[in-house]
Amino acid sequence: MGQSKIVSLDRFVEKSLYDKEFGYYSTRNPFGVSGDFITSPLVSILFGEMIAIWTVAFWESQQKPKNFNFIELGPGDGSLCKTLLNTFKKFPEFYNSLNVYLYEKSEHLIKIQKKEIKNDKVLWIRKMDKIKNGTSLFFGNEFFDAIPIKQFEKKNKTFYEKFIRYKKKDHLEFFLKKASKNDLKELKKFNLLKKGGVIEYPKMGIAELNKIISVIKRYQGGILLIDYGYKKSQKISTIQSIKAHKKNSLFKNIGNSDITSLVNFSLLKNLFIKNKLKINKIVSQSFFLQKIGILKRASILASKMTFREKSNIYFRMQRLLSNKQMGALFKVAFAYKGKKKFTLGFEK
């Protein structure tokens, strides 16, 4: 990449992410067991179903409009859209009305959910301007985890952003550059200054939410956000590199291995209360599944199995819901613009 080349730390993350050519999300199929990760809809095939009806009730509660436009950000391998489809048909009325979009930028992927997914009702885009009129739910979960972030430090009241710098051939170092003004006022204007050690800001990120807001604004309708992240701010890097299930080195298999850091949701409700948009109380990924009704699903299908698979329905279970595992490290939001407040999934 040449000699002492500098480059952002969020820039770094996307062309080790999604270059064309060696990207890690161009250039393979990641989720699974043989891939480097597991996400819900993996583990379980009830994270999906559970979703699909929710997002049912939420159709409801808006008077059932004729046109309703579900996007699911970032769709991976597509057994998650595949599941709320088959779920979606037991709904006929709801399905009538029904257009999936599925947001995705990796042609590899495409390519892998083409396959899983043969449904008309199913298009695929690239830009949110491709939506048709209509109530627009969009749906991410472990979505915004993927896309990069800046990091940011205070030195001898200077604040710096974290580049990486190519000093010669496999050998990559963090350096320290004056932040720009225009990313002073972002952090200023989100309150982030005023926090020591490390900043993080999702400028890639904020920039896609600002898509998203338009449509739902123009459309009403809300998103729904399920992802790896923190309420209370975090003064530290959240930034991780992981290989076949394990941690790795930030600089090692760069393309061949998963870069993710943890999302602020504070700093997405603060997002979406100055788009004037409704925002429910965020919550753990336990609480919500458990409160639209997951265990006494289980218990429904589990009565009808064998032991062995009743053990194996509780294991998934505890991985979705225990504290230990995914329950209280995945977070909940959802902020809408809706004729009627909905808190399904929200409230005690």
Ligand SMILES: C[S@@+](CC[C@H](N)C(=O)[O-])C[C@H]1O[C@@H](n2cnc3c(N)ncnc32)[C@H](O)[C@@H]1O
The other form holds:
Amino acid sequence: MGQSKIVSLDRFVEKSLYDKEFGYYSTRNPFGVSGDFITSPLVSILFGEMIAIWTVAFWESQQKPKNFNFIELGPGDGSLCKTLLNTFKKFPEFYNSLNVYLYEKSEHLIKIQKKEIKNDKVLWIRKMDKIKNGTSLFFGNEFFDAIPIKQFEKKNKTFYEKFIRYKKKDHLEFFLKKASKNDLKELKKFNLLKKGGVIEYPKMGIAELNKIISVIKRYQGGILLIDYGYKKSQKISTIQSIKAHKKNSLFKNIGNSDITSLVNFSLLKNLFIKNKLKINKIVSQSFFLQKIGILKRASILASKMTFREKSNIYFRMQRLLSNKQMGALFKVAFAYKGKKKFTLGFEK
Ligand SMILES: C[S@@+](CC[C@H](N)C(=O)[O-])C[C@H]1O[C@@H](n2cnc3c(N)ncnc32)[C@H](O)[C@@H]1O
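Right, the form predicted on its own is done; let's see the coordinates for the form predicted in complex with this ligand.
Time for the whole complex; same chain goes first.
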């Protein structure tokens, strides 16, 4: 990074995470107990199996399209994709219609994914226009929380954007700069100008989502998103830097810590509605996974297990489902354009 420069918060985070030389996601495999964080596919294989079964059910509900694209957004270490493919194979008619695309930005993670996943159906893409004609279902687990956001604040009737100023390499500080007219227009569009306190605006995330929405509008299909986030903004900064499973200062261990922010699900909903997609009610991860039968599946598996294995599987279920752990903070959204209504996992 240059000397005595200012850079917007989202650009700063983008560099810290994705710089080709020193970015966090360009230099390591951060997932798992020995990494910095654990995501649901690594908590339990049942998470991936349930997503696979839900996907097959969606395909069936749309009258079994002959060309069906499954696009995973930010596949991490590839664990989820492996589980999905193993489960998809159990449904031969579905499997014959299937193409899998992995949308990944980190060259380093692509290498890890390619070692893990050896299957002719899988294509790695950096551009959405590589997706061929076919009903297209996008899936992202903790994809949007890893996309940097902008922050704004209002002071004396003027809106400012948060920037970071570096004086010397080790001396960074926040700095407020008058917000651009274009950004203010966007904030207004999403009803964000009325909010006091910290206004979070996922400009880069929206750009990604717009590309995805245009594929869905062209080919039909949908987007299933699971992420930690909120429906009502608390007007505070939700940016967090994590190193070795612990909170870390944003200005420390740059390139060596993961930086995330909570996803504003109301804003996503707004964008889907503006684009005339159907959208299901946003529910918690606990609600969704239980509705699609994760506990039934766990109990079938547990009936053939030793006491120790049983305790392990229920310990993992607790982690995914408990409101004190990932169950409530993680939300699930599904927006789609299709022949038939599909509400599996979202209705009582
Ligand atoms: C927090 S990780 C989640 C990984 C995985 N989905 C899981 O649940 O374990 C975020 C993933 O999204 C990828 N990513 C972030 N921004 C991206 C972008 N704009 N385009 C493609 N991939 C991106 C990261 O490289 C990483 O693979």
